[in-house]
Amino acid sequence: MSDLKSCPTVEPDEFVDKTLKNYPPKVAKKRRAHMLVRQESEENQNINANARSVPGIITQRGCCYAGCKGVVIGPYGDMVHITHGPIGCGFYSWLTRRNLFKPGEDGKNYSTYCFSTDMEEHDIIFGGEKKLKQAIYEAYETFKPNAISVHATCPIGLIGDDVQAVAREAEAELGVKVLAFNCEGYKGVSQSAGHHIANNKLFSEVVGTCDQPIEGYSVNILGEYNIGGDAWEIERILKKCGIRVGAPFSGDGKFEEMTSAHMASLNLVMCYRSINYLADMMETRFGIPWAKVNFIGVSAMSKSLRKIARFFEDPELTSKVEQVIQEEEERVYKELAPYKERLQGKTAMLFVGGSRAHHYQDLLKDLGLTPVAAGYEFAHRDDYEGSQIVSDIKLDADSRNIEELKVTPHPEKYRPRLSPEKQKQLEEEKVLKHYHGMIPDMPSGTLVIDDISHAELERLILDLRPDIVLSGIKDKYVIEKFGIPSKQIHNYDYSGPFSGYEGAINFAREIDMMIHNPAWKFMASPFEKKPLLTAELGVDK
């Protein structure tokens, strides 16, 4: 390993041509596609995405399970979720994510659990379907949940086990909802495959499944994970503002609150690549507008509240949220003065899964540090450069395998909220229906790299020396070797919340901690002290 402190920084065009150089010519073509540097002189800057790793390079990536039953699924806290497969497969199912979730009065909580039909060979062999079903019984009668979920591996794809027949026969003699999810890892390009078959999943089969009433000015939070407690701060907000959360989906979600958020007025997009599909659908069947927020930061708070409140257009409403965010702010941002004056000026660079490689870059310039490098793991192109350009992407073989529905508005649940003409100007105004992605809100000159790896990762901290990385585990371990601290942005080390004001002043505390820990400059690689191995050649002797 070279030497961090003693490696010039360089352009981030010379870094693109200097790592590409390290690839055989036409692995080299292909990441040149997943790599920019941002212009804000060029309007449009496009940026491939949603495409197969290449073989043999380490990426950062999950698989489809991991999306349908470790993201979008598993936060359901009343429901057992089953892993159907070999029990390697089944420990992603036990709170791995660490995906907070507090009982609601029936005191159901089964997040701590982890459940598989634990395949082996002679299951594979002769088939797992009576296995799966003996184990939905079995889960059942022991802690009788609010419903069931099964996710098929790998392995079951592959042998042809029939889970939703299995499925719907246990739930025609238990009487409780029994959910089958086709999501074989090897589906899709990435852990994106999961979210679009979950999300695909609970709009045909839970969504609107009871008509429940949602009193007063409601709303649904999607993409919303509660990693530690981020949607408790998040609903605090808007409880202090007069706004009720119907359902999330999925931190701290139960079962029925999601069965009659069809009832709600607005859907509230958090991570847009993980549910936007669930946005559309909903509003296309039931007349349900969807706005993109992000609640990430004081400032992207604070609009995200006004973004709220202009959708309602109600003047008591409007008024309180003033009210709230002069409250909030002038709190936080007195809280936040020591650490922006400790952090202004540092660097930063944002790897990570869904949006929040886009979200955090708000709170970082609320701190004053600067993103210098960016990406996702598995984000599509609209994820990058705004939701305008859906209609250029064109679907490959990947993208085939996971269905689209055809949805129509429902005959009687569906409902629009606005007037054609008030739909129309907020659409226009960007208020609903529009997310404007990472790219238009990347600095001048900084890098966006997509699905990033290990290598190229290692030489981003060698050229650009950033203060500190937001990334994920696989690569966390890696980064701190060069004695750079990483923060985990899916799990938060254990720590949050981060969203929402309190959640600033959290980041912040844990943000300055890190970059100014002293120990970071002891480290040093053994290979910078001494060989660990000495060798002579042996015609020499």
The other form holds:
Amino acid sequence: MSDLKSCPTVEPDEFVDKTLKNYPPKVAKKRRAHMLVRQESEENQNINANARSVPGIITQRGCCYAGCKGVVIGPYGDMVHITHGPIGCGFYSWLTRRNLFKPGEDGKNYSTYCFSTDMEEHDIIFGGEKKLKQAIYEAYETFKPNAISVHATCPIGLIGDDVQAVAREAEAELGVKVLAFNCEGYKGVSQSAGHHIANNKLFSEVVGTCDQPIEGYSVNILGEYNIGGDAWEIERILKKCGIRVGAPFSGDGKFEEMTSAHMASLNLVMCYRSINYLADMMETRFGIPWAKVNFIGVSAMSKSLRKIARFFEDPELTSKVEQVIQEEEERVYKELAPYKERLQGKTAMLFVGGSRAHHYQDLLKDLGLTPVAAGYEFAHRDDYEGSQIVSDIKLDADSRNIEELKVTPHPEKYRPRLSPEKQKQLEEEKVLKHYHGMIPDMPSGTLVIDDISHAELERLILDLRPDIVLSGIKDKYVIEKFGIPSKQIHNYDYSGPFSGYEGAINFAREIDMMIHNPAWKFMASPFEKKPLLTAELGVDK
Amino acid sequence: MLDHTTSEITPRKALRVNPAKTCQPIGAMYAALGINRCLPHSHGSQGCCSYHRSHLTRHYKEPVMASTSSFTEGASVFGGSPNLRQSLKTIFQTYDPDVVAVHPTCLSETIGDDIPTIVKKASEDGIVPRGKWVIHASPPSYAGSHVTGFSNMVKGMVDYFTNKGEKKVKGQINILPGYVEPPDMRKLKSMVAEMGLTPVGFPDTSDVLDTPKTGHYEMYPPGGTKGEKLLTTGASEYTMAMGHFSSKDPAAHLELKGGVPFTLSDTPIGVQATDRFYQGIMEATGAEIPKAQLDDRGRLVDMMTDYQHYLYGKKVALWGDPDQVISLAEFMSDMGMQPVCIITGTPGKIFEKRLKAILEGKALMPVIAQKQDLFYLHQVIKKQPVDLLVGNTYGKYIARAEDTPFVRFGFPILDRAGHSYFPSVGYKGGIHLLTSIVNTLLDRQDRDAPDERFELVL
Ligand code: SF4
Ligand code: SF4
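Same protein, different condition: the form predicted on its own was shown, now please give the form predicted together with its partner chain.
Time for the whole complex; same chain goes first.
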């Protein structure tokens, strides 16, 4: 008998085999390495990740450009982001990610604009450097942004435009920062390569270029993108505790703030996948330590606040934090109670992103739901197994192509925040420099599937019939045709915030609505003879 | 909102700002979805495919299936042949489509992958199962726009399916609907069938991108033109092709290949374009326009005069895909509305020519521009304010910045409902379109009216 939570009639291993049967044998073998059945008794379960998707398999993944421009750099709303390439790439990444932005005092806000060199046949044949330079000039003349970024798309790499040289020239001539990213879509195997490329450039050309002190208990928030206003809710709570956000990377971010980010006391890492590089490099160069946090879920939020308090180790701050936690939790749990009652025991699957499929498990558990299967779209092994395994990961050809910067302590600006003893102690306590990964949090009998394909998702839904699936736009309506609600957790179905305490309430309300909406029951028309789902699935529900 | 857009128009040679078009493959993918049991395949890096699927999904709120060759750096240097072969292997075994419709992305196009040769070799090597089709379109993604991609994919259908010298089937006519919505494709077929003719409409995305929710998911919904049907396109007596930009090339190709003569008409939006649609078919086939359609026509004209107080003289700015925008501009000027600025991002001088011909002598000549963007349109209307904006969702920022009523029309519509259910073609479609125009203007009038002018009857 299986211990797979949702569905006692499904043997997890059998399920995996059945899923793989539909593939050509070589593909099946490859995919097998990306799946595991969780056994809590087994320590160090391995999974393959960050490997090429099989051509033709129907993956959820996007490209390097999407990771660089779309994810990390795009949210800086006071910059002009120029996509260098044919029109499509820039068009699709125009306002579709919901990284909300409020301009600063200077009123500069380009977040609703889309800029592209719109390369056409002639430009592809004769090269696009001139056009790019002209575009940068025109952008600067017309918009006077605080900085400009340039993002190369696939054909640009191929025709060999030197975007770095163009950016350097324009920067020197215009006197405005121009950051060029060689984030051509074919680099790496997913969005992930683009995160790394973006991190490298922010680190080497922006962070640490200005030394504006940041007063008080100061933190930077890394890997938080202000989807649906998440960053604002987090900021509200931190502010209430007396903690100051130096620079956000990059939700609601302003260019200027980044330049002094190294002056903060601590880096908080939300999405470890997209930004761990920057956290590591900043620690080496400036001595600023990092702590992994999760601001999604009530208990996760409180736990993260306590981590911060532990770092600063100031009784006044600690008691303030405890007071805020008590206040907020009391209110939130009261509001969540009726939802929890209705949601208790429901099952969920999560297939999305590089951190959310883990982060949201905390929130689901707060609401009484059980995750039965989960996986990331573009994560690496450490996101599954924990940051301690990083040194064991063998780099393949695709990853080797992404530059690893050699970082050394800054001769003047390196400033350790803690005594070596305390640093060591906090590392041992796993407060600093540690992310434990998704797998240890998954109960026995659940499935972990990396880079899930359409075929696998379909099989999972048919056999496991979860009550809800947390996923992305491309899967949402597939899942819902089956009669199972699907919550988008890339874009939150256009609502939010879902972070912090307020966010938990918003999320609970929506999950409850989606599962209990009376409209679902009309899928079965009264004129059909055959009962709808039961016959085909043989699942006792 | 859009505070950095000023009314002063400075020349731009290189920078596209707020585009009014997108790239070819999404149009190719959309067209391919209009073949029954077809899986569109994007030959390039996986990002494009992900973007195209996502955007179509946002527009339709429906599953949009497509696969990708998932190029990595190696494929970009050494060519994508192994990736396409692997894709076809995986696709046929795992997803069992009847047709795979391949389109290149900018990347594979720049590399110069020879898709037909790769596919031919794959067929010879048994990778493509018997009785299955692999077709392709050759859109250089960086020429034209999504409309061109659509047209190229439809041309690809003709290329692979239309046979030469077929014996003609009496009363069978090909319908090339152009780049329109699923309900439009459904409507056009029924308009032709009501005339007693047998339409072969392709592509046909109805019953693919507007499927019912029943609790069952089908990767290949029942809709889409069947391969067997497409094989008979050469046996049709005649082709009605709609939209210069989306249907002319495929129609001409069909004539060349299958010997089927065609009429090219504007997309039948509004009274006159729909009249021409019927006239074309009547002339070519001798069939009559049904009485019910004449009644619908009368109802549309009735509405155009019933609500004239709210329409006549109203200044409008329009943007979108050229075929629709041309007909829409004509429709509006037929009601005495006054287009002030009409743009499309899709390149093609014929856009300006056709519009000038249509609007000649009717009203003040508006600013008409192809290959333009929404930043430009916004600048124009800052100088010449309008009463109404009509275009795709991206206009909502302009509408807010200028506090102007806004009717969503075209592709994509990401923030309102209805476009995937109600047609805008034919007389009935005109009634639907006009309803949203009138109601939008009236909502604004009510919103802005002072209490003493806030009236019950309008
Ligand atoms: S590379 Fe070309 S095909 Fe791909 S999204 Fe960009 S413009 Fe479109
Ligand atoms: S062309 Fe390349 S960069 Fe653009 S969307 Fe496609 S994969 Fe991404």
